[in-house]
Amino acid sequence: MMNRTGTDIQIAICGSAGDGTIASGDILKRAAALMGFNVIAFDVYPPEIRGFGKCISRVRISSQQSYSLKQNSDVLISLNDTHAIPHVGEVRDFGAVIYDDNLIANVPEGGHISGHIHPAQIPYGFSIRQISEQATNSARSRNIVILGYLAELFDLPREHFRKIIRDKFATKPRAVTDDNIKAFNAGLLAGSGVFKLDDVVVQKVDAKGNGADAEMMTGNGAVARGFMEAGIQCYFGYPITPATSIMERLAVEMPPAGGKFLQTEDEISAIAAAIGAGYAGTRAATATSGPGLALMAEMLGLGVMAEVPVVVVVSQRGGPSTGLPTKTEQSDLNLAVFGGSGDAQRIVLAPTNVEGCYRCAGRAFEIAETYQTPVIVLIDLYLSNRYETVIPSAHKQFAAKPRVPLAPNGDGAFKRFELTENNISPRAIPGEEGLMHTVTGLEHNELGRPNDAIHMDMNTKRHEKLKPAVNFPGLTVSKRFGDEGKVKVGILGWGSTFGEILETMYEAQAEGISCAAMKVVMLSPLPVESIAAFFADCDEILVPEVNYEGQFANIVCGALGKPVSRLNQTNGAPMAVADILAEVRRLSGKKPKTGQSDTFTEAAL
């Protein structure tokens, strides 16, 4: 679809686990990234462990920048009808679906694609599976032949999609490459002769400075990208769905940049043993998600009594429990804020896009190590997965500082939990001369040593010492994006669903709302000042999360005083903008309008 600003399309490639379905949509997106577009993409797996059920990759392509997928794809490709035809209603009128319409077996009634396609929806079907077996003597590559096929129809650079399908399969033998790009040949061909009915557009792009230059990365990608680019020097993990991609990335990259990497044998000894290399001067870190943090609870209780720095990365999925582990959702926020016994407050990030995952797990280290307290970077699955275009920085931004070591004392009585004026003690290394000191999980003296006569004071220093971090330079910790002064309409928002915020907010100043919005990057200590400014100026302020309690609500009706209105939903996709647009509506006073919405949604899990 070509609008005022550009084009903005979203292409829904759906299909069987097997299919190649992921594989297909990972080649459009990096394509397009190469033609110069931006690009948000995310897939949708199977929850079966063994590789059954349905897979959809959507890709939107725009040329100006966008903050979410939409709810309406532009054109669905069906690579396996039955997975597809739930589908077929998230194709906005005019908008293309693509099929098999030469299949190989009689399917029963209603169970071809073609019978589902809406008055207003443009058909293509075309001999998909005979095409493939024509250019490869096989049905696997279904998958690239209808790359060929879209990128005829919409008039798409090849020779970009030929770059990437190379790529792709340069580590594969020759034949396959060769097979694949027949395959995309032989769809050029298919596509070549079809009299084109809808009104999908693509503008062609100037790649310079963005397509030469554009990387496509996820969430889970760019923390990595952090972790190596801020000098991360012990990594302990254990796989868990959806964090498991850090650790599989960090155990390619540390050892060759000397870092230390060890798969542990479970969550408890993963953050031990973060603890213990923090606590011994590294810059350590893990990642998890919910059900591995709640078992991480006493051992970051540790962390927080012992003042050690050490960096862990959440990626939420639904829960409780094993819960969801293949859906997305913001449930983990009272544990990764609260959880552990005793007062424990530690520093939570919840980066809101890609770039900001890499910003902050980059970040997290300097803060962990200025504060001498863990650090939680709170991402989801949504973000984990999520490919976003992303221009990295020639320069690397998080260089850790050479360590200046401490003079030894003359009396040999280091204070290392001293109470200092601004709460931060000065810390030591194990086995630094003259700087023996006492480390526990207990209470203790400014020497370490067990005392719980001190523990209003201790507890006083632990938390005070954090609330400077509100404004650590080179860290975006709240933002307020929209109109300025007095609105009707204010959205405060974090973590992932900031992006369907941000298209909400331009939708409803698009109607004539005065609207605003504001991420909260750091959600521990809480940056109370710049919200309660951003409330002051707010008629209504709305706070929709993937969650069922409203949980950062609470935390910030809490902070305040202060009542809001709360859109929280758990359907295991991300938050729908139509959804959030409605009650904005509803709160400005404004009627809501008719007709398809173009936000993202998941139909049919």
The other form holds:
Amino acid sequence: MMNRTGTDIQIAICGSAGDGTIASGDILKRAAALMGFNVIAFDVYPPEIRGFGKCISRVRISSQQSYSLKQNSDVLISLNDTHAIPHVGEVRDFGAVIYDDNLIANVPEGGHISGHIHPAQIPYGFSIRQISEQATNSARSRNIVILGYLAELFDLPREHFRKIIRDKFATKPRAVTDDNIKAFNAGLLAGSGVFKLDDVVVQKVDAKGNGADAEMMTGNGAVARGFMEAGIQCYFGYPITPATSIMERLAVEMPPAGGKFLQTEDEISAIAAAIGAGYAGTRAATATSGPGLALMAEMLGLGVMAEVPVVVVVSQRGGPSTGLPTKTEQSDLNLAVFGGSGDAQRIVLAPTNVEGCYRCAGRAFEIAETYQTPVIVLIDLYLSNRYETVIPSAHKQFAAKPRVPLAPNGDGAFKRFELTENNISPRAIPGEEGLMHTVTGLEHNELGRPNDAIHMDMNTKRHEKLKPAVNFPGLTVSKRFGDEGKVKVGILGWGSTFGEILETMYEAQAEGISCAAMKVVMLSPLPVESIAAFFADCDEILVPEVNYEGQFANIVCGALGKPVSRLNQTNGAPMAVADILAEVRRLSGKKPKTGQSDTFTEAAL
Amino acid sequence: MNEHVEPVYLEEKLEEIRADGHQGYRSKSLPTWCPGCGYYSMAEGLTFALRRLEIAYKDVVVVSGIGCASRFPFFFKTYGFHTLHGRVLPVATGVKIANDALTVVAVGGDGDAFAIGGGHIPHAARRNIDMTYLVFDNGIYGLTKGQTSPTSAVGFKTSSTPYENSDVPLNPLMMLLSYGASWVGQAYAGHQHDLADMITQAMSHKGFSFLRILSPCVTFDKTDNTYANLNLHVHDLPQDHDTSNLMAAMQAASQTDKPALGVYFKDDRPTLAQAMNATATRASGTG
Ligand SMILES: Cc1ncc(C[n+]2csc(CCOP(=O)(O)OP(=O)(O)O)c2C)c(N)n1
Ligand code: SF4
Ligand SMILES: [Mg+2]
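Structure of the form predicted in complex with the partner chain, given the form predicted on its own:
Okay, now the whole complex, with that chain kicking things off.
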């Protein structure tokens, strides 16, 4: 992170539910996006729906592309000291802690945050509550006052904040907007004249910045966006954290666009209906998490056997069983790739960032249609809920091509499962003349009639037809970053962890370690050749994953027959750059560095 | 009615189908059911109904679960989807939602419907999806060679209840009535012509129609749901039965010792497709 040029600040706002913490973070990230910065943000909510649990909104604002949240925040803003005190250690040396300095007399010993700020951190106390009350007659706009203070501290363009504040309260009475603008202005005033963090550069974003085109999206929002741009026709879903917001978004957007949306009675029904709709020729999808995917396993096998295109988004959370519904994990890889009975190979795509969620979800239909099979888009809570700036494509790149029906073949001789050169058979859909046939989950001959003798040929067909998917045009299936040619350490990763992997790689390079990283997006079928080429270039291979067994490492070792070093953590949080970096240093033969490298553990998420 | 029908055997059945000249809807695959199985009447009945209603093969999708009953789609020259055990309704729901112009016929056995698939029935019924659900109820698991089913009688001996079944059977008609099915009827495989007529009526209904068809498994049930027993007990619903009266339908459905055949209940209310269109209108702000 040291090697970055331009702006790169991370702000953590911490408060209690009801303090407007998340709303404040939301305005900050949207304003920063509007200014043209790259933004990555992640909100942490209390697991309980009610009460006064802890909320944290972390927003990283940078002028260059960044890939994950930073290990250490530059600024911590406390709206509630009890919740914020454990996070003081997250602030880097010479970083700022912003807090309300008016309350010291009222709190018990040790209850005030000022007593916890490290000597190397810079305290910024001001009377947040009092200023809010003076500006708006209410303490409720404390979360807006701090934004004004921040804008002044970093000299961020005020107008962008004001625009987002107006947008955010557009549906509320006029007075609400006015009060919030007043609170923002009062914060500005309070911040004027305070000394700046002298090691933070805020680059003026040039006029041609992304501002106008870039949109703040969560991974789930990006999935829904990709689906809508692909012209999704049927969606069936059952609520489950952290996938629910995909269905909630589609519930709003599909009906007016002519799409069919149904909340089903369970996940079996959701995938079954999606398969029925896929069989009937529409673009159909569902989204779930691990427990739902477990229920869907038998149906996915039917989709494979009956060769039906369907798209399933899976956002992983901690498992097994009900597990850790509000914590991220990468432990459903085995289930996504192998789950179900029999040899049921399917396509699994695992995007590594929010933009990737948009692209993979958008392209998934075309891939499913091309190979006539289920496609799983595997993400996780960390990707589902984090915000990034994405520039959606201007043209309709995911739209379906119009279907050209085959010539009728009236006498029941249509070979729906014909064994062809490329193992992909002609497909007809109900309503098309003279191509009637029955599909089945039983092993079947070319006509679709139950038949056991042909099992080996059909198994071959179903596996072979997927192999070319690793060369699917316009799809990033795997990609190498970092040093070219031979390197000391190669980091191989998938899914959301790849953001931390890339950040680690840049840090390692800055330390002089020869290092490269490869992301694998298509987890099934596996792009074995490109992974093998990467292996050949690396003295050591490290596979960091947020699961216990190293599920991806297992697959890769199985496919390539080569050992790898694993780094596995399951503490309910994304993997820490510091932890990956320590492993990279060890593998490179470098002595571990001492100093500030607190692990981003539970306290962080 | 109540004419006594002997079990029909495959070869004779085929002769009849050919002679009748309406084999058009039937595929080249011959049913693989045991000779005498009640299910032959259902193949005949659906053929009749499709011809009566003049529905083109290309516009029909027969969807089924798994079981002897669920072999059904293979025997028709329409589109077909032989899915998973218990999952006929959700798959059929997807097909119908994808293309409302299709005629969707869902088919399954009693185990497929009321055991493994029982959780889906209330939802298909309450949503009033415009499809016909034919349950071939033989009170036994045929395909897995004779285990007890949710509609087996107390005291029934099967390979999985060698010391007699002690679970009280479900009442499918009362279930469907309380789930909000908009058309509920009962037929008997032994009354072939009435059965064909009932399938036709069920398919003519706009909304979710549920037809339970009592059918003997001649191979694994020699004691309970035999042609001989059913012939003795089945009878028609009274002429004056009011199909718009839900309580009267419930009352009739509760008489399980003497199963009444006919249309129990019929209600015209918006289908899922109509409800979805209304949602789209509200969503677009044009309503
Ligand atoms: C998930 C699953 N569990 C069990 C089976 C085995 N199985 C196949 S058919 C059947 C029951 C069939 O009974 P029913 O639905 O009444 O149909 P019938 O054969 O009597 O027509 C069972 C248990 C299966 N195919 N799949
Ligand atoms: S086992 Fe029973 S239900 Fe199955 S085909 Fe034979 S008679 Fe019919
Ligand atoms: Mg049965």
